[in-house]
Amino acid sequence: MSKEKISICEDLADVMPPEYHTLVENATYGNGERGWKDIGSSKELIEQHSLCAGCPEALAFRYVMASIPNPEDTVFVGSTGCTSLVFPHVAIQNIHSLFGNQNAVASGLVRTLRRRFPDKKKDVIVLAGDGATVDIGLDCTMQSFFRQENITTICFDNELYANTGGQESGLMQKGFVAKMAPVGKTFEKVRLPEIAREAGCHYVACLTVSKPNRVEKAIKNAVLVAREVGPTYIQLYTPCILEIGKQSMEGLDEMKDAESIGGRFVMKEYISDEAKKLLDSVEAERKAKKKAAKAAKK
């Protein structure tokens, strides 16, 4: 998708809804400097959604969509769950896969795009919950890492099955009791970030979405590394406030508590040597452009 592709035909301009006119006029497609600060003014970054009031996933979705470096040439692959309720509201290309096979679909997609558009950079991003990523879809997730597919995998970690009533997931913390897990979790939270690193991911990050600038940097790093080097993985803590007994305004506090010293989601980041070399070059280029722009103003 690009500015050119979403231009309005003059003969149909008078019948197109005003919302679409605004989208065409104000979309951030083609803007290499876009980021989380554009959320309030860009319709393609989820103007509205059908998730619960105060849901941290809605916040995470907005940050992710605002942070991808090349939205007009990006395809998301989602899976059944709360995330699948938001994609219809996003003006970025996306595919809804079966529950758990999202990384397999993304593998075929990234290979097809590489052949179909050999001269263009096409980014494929998987976005799914902990059930699809770690439980039912673990095999497909791991195999895409093993094969070194050029895919960014983003897991919205609710620490339970939020979409179907609160069942236990592999990412649920030990001892937690949910509505449909009354005995409580009997084993530790699966350490997928560490597994992703051992499985060959070149960039791995684990964090909450309480700090948008931190999320933006992690997303951009992951996508750029996946594009040029190999698979990347990001785990974002997006607690289901309803299932953990919180009020609609308490999601942010829950995430801040989880990322405090000694918390489950203290920011963790792993970068392979090859990925670090790439990111260093990208940062050097960014600084050079900024310096040149500053000099041009004088």
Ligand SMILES: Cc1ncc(C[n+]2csc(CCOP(=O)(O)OP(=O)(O)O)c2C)c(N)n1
Given for the second form:
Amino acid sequence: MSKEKISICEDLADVMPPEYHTLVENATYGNGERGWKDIGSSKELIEQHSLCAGCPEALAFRYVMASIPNPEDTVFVGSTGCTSLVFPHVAIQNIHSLFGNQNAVASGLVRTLRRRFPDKKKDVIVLAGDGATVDIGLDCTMQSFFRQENITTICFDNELYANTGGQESGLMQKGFVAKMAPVGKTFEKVRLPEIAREAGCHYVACLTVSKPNRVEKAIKNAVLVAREVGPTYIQLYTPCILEIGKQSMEGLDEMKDAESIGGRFVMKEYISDEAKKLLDSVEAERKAKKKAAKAAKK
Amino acid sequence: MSQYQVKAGPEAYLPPAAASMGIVLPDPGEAHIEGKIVSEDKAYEHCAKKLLEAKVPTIFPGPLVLWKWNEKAAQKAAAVRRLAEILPARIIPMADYRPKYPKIDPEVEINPNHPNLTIWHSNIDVGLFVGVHCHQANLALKIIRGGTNCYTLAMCAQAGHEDACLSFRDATVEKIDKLTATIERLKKEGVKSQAEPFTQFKMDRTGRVD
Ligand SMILES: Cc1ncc(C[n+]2csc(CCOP(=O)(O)OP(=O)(O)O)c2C)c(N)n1
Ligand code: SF4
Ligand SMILES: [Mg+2]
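Given the form predicted alone above, I would also like to look at the protein as it appears in the form predicted in complex with the ligand.
What follows is the entire complex, opening with the chain shown before.
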């Protein structure tokens, strides 16, 4: 895929629905500086969403799609769950894997892409729910970390199995009672960010999606490090408002509460030395470019 | 047991997959008509006649010919346009495969998840699919055979579709053009298009502009 391919055949362009015309004319493919601030002024790479009204997963999708550095050369690997309902509406290559297999599929994919396109930067990003990442797919998730696969793993953590009606998940907090887990969770929330760090992830971040600039930075860091150094892991708190009994408008407040001091989702970040070196050099390069552009303007 | 025939529907709420009824795909150089393997030449004739005798002949181009993946895709798109113009036939795109919300506009698009809506809306009696990925084509073709009386034609770039009433395989620009030429020849021989008069809609980023 390259951004040149995101164009419509001239002979049939005049029958294509309007959203595809805007996608070609006004999306941010090929723009190295793309980010969450483009939302509202350019065509987003997500057309509609089929989640519950007000679901923070929808917000998270928008920010993630706006933040990835190289959408025309990125492949997402998804898994079953609420997240998988959104992928058919996304203008980025994506693969739906069998529930839990996502990191295994992504491993094969990234290796193949690197062989097939040695001179191109192709990013492979896993995006799946907590049930897929931490429970049923934990084996594949961890093994991909151990093997140092060049993939970014993003977990939409809503602390339960939302799509199937509210079963207990490893990332659920202790004591929580869900619609289909009436006894209440008897053990602590699995500490996957720490496990990911120990298992060899070079960049790990855990945060809510209440602040788009933070999400953008974390996603960009994770993708760049995965491309050059090794596996990265991002855990985003995207509360299932349906299961925790909140209204459509209350998702943002829930995330803000969860990230305030003492909350479960106070932002944390781990960066390996190798990743730090890379990110510092990328930042220095970005600053130099900006300075040069400013000077050229004068 | 008599051989199953892949005829226009409505067949059943859920028609069987033609493959499960013993229909096999054509070999290179062949095609199938209603499940019977025939020579490609025979299929051109039959396909051309079906399109000419239709009241609402319609071409449904899919993503593989709508998007400019490469030069070949662009040439196929041009060939599809030539075919539509010679008939004449409506063009209604299957631009992607997402289940659109709240619903598609059946006058100007078709969706593999409920293609019957588009076919019912315009009373499409013969439809030709081109450039639709196999798995989505199979889904759409079965739904159409199940709930509509549309005769389906597949200009397939791979191994053909059992679930279409007629299917070519290994479609190329040349094959689409050969179908166009067959129609042109039949017209010269006096076969008249039975298509009802229509105006092809036009779109840009603001919506319909026709
Ligand atoms: C192999 C397999 N096992 C079980 C299921 C049933 N299933 C569908 S969605 C789902 C839960 C998804 O939970 P999570 O990954 O947390 O995503 P969420 O819906 O919460 O976003 C399950 C168990 C399945 N589709 N496939
Ligand atoms: S069930 Fe929960 S996670 Fe799924 S779409 Fe609805 S609010 Fe979002
Ligand atoms: Mg979940």
